[in-house]
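The chain that follows stands alone, in the form predicted alone, written as structure tokens.
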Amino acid sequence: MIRLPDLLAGSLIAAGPGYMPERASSVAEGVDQVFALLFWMSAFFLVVIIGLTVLFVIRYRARASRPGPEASPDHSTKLEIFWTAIPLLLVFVIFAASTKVYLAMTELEPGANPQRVQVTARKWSWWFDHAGGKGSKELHVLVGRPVELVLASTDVVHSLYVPQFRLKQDAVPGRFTRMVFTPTVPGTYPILCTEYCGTNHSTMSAVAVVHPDQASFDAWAAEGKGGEESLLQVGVRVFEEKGCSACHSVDGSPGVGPSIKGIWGKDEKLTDGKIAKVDENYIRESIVTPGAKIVAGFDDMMPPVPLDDREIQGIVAYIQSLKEGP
């Protein structure tokens, strides 16, 4: 319960039992300050039109010394700027605090090494697939080490939530989505859905466990695996399966179509002059629909590839392991 003693304190965004939950990630604090910002600025103009609303009743009420209504300006262009400009400033000033902590959200720092984790969501459970192949029905991170979510669902939108992180994104299906974060308190925290997403919706939970120290993260990962093929495991078998090696080389060297080998996150350069950034969602588009996007070089040849989402993210994951460089 919230008291008011404590919002006049100014310690609505204070960490503890009782009031906001446990700041455990980079951007938390600065999600609070957006909140505390629209709470305390909605709580001003709250005051401010109920103290006028009041003082008009009694200003101007009926009664017998003033049988009809005072003479008023039926227009002031002054006023009109007035309350137009000031509400414009303040959707500005709350833009660019919002943004500033969106863009922490989505945005790596620059040299970043971040632990990255493709998260795939179902009806009605949550996978995660680490770095190194140990997949998990839990998440699980190092503190104070950057860690990127990529998200996908197979089947409706769900949507990723982390109260002690402040941290929401939505799973859709057909595209990846993601968000980084770096974790700053060790601990075990609750992940929920919070897009409706069928009957057994509020069932769908999972934990973020966030190791101390590198040992402790690296003894869970020495574990036994999960009884689900690793993402990169998936990869490999699905781009011999589907036969795209006869047309794809993982070695760099040319073929019928673009090599895999050093792609993931440069910049190709298509038939029409466009330039396209190989990310998750461009392969996956390159898979789906192989014509919408043609690196310069080569024919229009492919055609669409009937995969589903894990194979997909399995690809992705081929890929991003025949990366040049460290």
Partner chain sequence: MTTAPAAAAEHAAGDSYLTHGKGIASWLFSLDHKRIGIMYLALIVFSLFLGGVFAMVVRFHLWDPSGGLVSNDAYNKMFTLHGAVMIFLFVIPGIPSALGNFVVPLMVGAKDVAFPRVNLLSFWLFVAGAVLFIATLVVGGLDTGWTLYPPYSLESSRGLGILLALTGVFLAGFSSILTGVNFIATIHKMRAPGQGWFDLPLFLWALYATGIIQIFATPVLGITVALGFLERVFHLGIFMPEYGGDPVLFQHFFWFYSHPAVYIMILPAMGIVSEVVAVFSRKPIFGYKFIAMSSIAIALIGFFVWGHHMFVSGQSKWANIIFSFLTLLVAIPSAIKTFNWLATLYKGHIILKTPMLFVLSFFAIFGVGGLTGLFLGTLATDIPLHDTYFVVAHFHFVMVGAVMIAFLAGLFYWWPKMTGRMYDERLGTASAILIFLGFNVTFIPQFLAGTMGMPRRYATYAEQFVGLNRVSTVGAVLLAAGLGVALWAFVASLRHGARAPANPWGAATLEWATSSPPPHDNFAVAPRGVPPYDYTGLTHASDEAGWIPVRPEGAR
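Residue numbers count along the first chain shown, from 1. Here, rigid core means the biggest group of C-alpha atoms that superpose within 1.5 Å across both forms. Nothing here was measured: the structure is a model prediction, and the numbers come from that model. Compared with the form predicted together with its partner chain:
- With a cut-off of 2 Å and the rigid core superposed, Gly243 has a Cα displacement that falls short of the cut-off between these two forms.
- Core-superposed comparison between these two forms: the C-alpha position of Val48 differs by no less than 2 Å.
- Once you line up the core between these two forms, the Cα of Ile58 ends up 2 Å or more from where it was.
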Second form
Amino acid sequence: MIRLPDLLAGSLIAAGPGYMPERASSVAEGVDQVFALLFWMSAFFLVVIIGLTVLFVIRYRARASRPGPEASPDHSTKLEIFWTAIPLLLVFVIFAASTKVYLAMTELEPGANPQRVQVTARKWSWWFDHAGGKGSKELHVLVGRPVELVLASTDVVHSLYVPQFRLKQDAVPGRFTRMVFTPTVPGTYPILCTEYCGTNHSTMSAVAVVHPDQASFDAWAAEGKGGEESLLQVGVRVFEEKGCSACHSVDGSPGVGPSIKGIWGKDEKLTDGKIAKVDENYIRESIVTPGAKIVAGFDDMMPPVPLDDREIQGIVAYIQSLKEGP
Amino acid sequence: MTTAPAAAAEHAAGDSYLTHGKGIASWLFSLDHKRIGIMYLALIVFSLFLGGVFAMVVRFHLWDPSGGLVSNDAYNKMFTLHGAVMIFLFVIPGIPSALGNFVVPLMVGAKDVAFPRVNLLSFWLFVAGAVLFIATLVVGGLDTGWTLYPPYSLESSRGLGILLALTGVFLAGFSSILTGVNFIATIHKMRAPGQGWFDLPLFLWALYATGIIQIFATPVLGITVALGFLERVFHLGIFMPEYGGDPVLFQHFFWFYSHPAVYIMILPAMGIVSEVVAVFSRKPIFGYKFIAMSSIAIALIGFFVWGHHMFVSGQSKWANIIFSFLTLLVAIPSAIKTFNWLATLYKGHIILKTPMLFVLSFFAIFGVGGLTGLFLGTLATDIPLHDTYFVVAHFHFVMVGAVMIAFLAGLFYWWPKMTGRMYDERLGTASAILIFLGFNVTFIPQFLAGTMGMPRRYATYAEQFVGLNRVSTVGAVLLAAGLGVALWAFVASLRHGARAPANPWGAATLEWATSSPPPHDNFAVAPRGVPPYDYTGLTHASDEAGWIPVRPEGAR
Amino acid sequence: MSHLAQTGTAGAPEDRFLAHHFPDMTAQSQTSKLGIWLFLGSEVLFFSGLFVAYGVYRANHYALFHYAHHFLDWRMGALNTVVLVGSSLSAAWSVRCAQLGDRRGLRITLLLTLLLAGMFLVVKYFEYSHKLHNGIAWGAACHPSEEILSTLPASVRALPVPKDLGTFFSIYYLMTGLHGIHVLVGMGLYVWLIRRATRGDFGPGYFVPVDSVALYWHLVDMIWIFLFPLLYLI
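Any chance you could show the form predicted together with its partner chain after that form predicted alone?
Following is the full complex, with the preceding chain placed first.
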């Protein structure tokens, strides 16, 4: 069913900024509609500004037949209110349209079961650890399946940008950032770095491959698998090697420290009464500065464990894998 | 032809600020705001030239998608120095320090700024800052981008360049604070008798608003670069994650200054536009109070919008939404100003001299610059456009298109007052047209490239953008040629220009009530405040004598 | 010099300090006053960057900040607070002396302010050297000695030393260091004022420099009033 507003918006985009890149994500259309709104609004005001300037210059230019300025008021409160109110109104229109689209850009549909990909940015390449355990220099996703990218950087600030998805997110060292979307069109799209990062900033690129069906995605996931240690394997290994298992159980039974089973995504109650959601940044903090947030019922006694980014990502993957259970 | 002005020159030479005190020291250590203004002007024009050379290297490098001219590293240094020199040494100080210093005391009928010694100190701090920037260049340049984001900018492998640049920014910032203090104190306390707040020329309202930002935002930049310096030397763990710091905190600090800094740049430009559009329309500025108050509104709102530079930095989405809304609000005072300027043209008597030509092109260019700002303040569209050439084009429309063009409008407008010489109107007109064309040819293609997904600060780029980049490079050559013609006009005027009368344009503000160039003490007789945009009391005597007051029989 | 001060009272002695671009002394004083207030506003924003950094790091490392403040001796901080409040009092008194034309009182109060400022820095010097001697430096260089750890309260001593202890002390050295630089600048200004006061420059008709420096000094004092509890007590 075609709705009239969609039709209208579609034709406006085509008539105006039709040079924009192809739309290949669930949010691209909304973004382009806001762009078109701004484009036509701006075009209107620009025509008014330039038109009036040219008109007035031609009409009121100093010349022999016009000895001086004509009488006209030097202020008009009515006019001022008029051209204060109109932009104010438009600001609200733009803000409303933009915020609606923006919220859709930051949140998946409730209940969505996204494919999670850990993204690592470094000078000057990208690395993608996919949910199935496969690491790759390319991002592989499935058409129609929501995706959640969790970005980390090992050195400086980078930014992941896919023009066709209309999305961009910085990768900041020392913390995790996230980006969500649903690819809508199968194909291969460029991934670019948009935060200046040094010598080869302009060639720090990768591709996002959107598979047309599950079979194609599975075929890719199966090929050459097992060559490299997956993030989950890293996590399991580190958990044993660093002695985490001495205090943290993986079966839900409480030890010296809280068990890591089934905590992913939960709200933990802390000793100071606050609530903390278990996500990537919480886990990172609990490893690097364990004293910062203490779960209620436990003591502050864990020493900081200096892990590198990939090891932290591994622990995150391990904890995620212990999410489901009886 | 030449003898009459020469004779007049000899007579006038006795009491102009240019001849009051001889020798280089009488300039370098002068407390006279006019001489300090001229010294600033010389330095700022030099900075524009230097930044322009860097810009041309950047543009020629981008002629070829694989980067035709220099290595990636050299390119990165070029765009960094282009940005840093242009912003810290040309666009920020350009109008306030050079033109403002010259005309602020004249506009309030005072003999000098409130604190002449502080003014001189401010100038020398600026010189020291500029010297450190040049030193940065000598020790191997800087490739961090002018935004100096850590961790990249403070990596331990980095040498002396970053430390020199941070110190340079600190000193230039200090200079800017002192200029702001001086202007606000001057405008508050040194107005001519009878000159109320609403008899101030709008340029002063604009500089007053600018001063607020200079005083209250610049110190935050100061502490930020100081922290960056100490972080680099002592590894304090403030901004660098490897020592436990937070790089995003730097971004907050940096933009808390650097977004208001955009208004340090544009507000004085708007002030010049307000002056010139009224004078060359021969009628009072329309909606004086709204233009004045919108300057203050822009300055105040400007303090609360910095987060829009960080929409994709990972800050919380609610912070993003609030910053987006506040940013959009800036559109309102900007729109108010624009419509009031247009209304000033209505039924006027428009005289198309060079300053007015620049101002008319300002309307179109600021229109584009301001409206494209909406795309970047709006969250949904900023996410894809952020850090692409769309942003580059947008801020060049505001900083170069609007600010530099207004700077040139102001320079042509006050040139006769500063030097006592008229410039050649044909050269002025030619430069205005060339600059307008060159500017648009340079930067309009960049909007397209950005929308199509070309990221900024790329030494090499995808094949699909080659056409747009080449058009842009051709435009840059035109723009440079236009600036060359403007320089020619000024130099030629010093050599061959006709003597300027006290009031060549028929303006009513007080700086035109004294001779051109003004005497050391500015006014032979201390003036009283007058309505700044009332032209009914002036009549055009001749080109040589300029505009003179009408004194009907029996008038007071 | 001293007889000049006596003859100076006749006529309008302050006029020799009137700059050429002001119509009269009142205009000049008012302008200077506004100027110094604007500058102080700028100073507040300068320090505010550090206070924000303090707030952000405190929020991010709450336990660390709570732990680390035990290394600071609140008695030293309190002593310095008293010293600075005293100096502010004498600075205010010096303005009053200048307004009343009490030259002797002016010299005494200016000198007293200078001495108290010096005393503040002496105390600060002992604090700094004690810490640095015991390995309490900034950033990654912070490795507290056993000796200083043994002085901590027993409940605190039981806790492991946080890896990022230096982050707190980076903030500590930054804030107190920048404040210390301001105290030094203030001392320089008071030396200058004492010289001029001895020369007999100030009186009821001309005391702007005394007034302006006192305003600056009050700000320096105020900043310490915030630093003391934030760093030493909580």
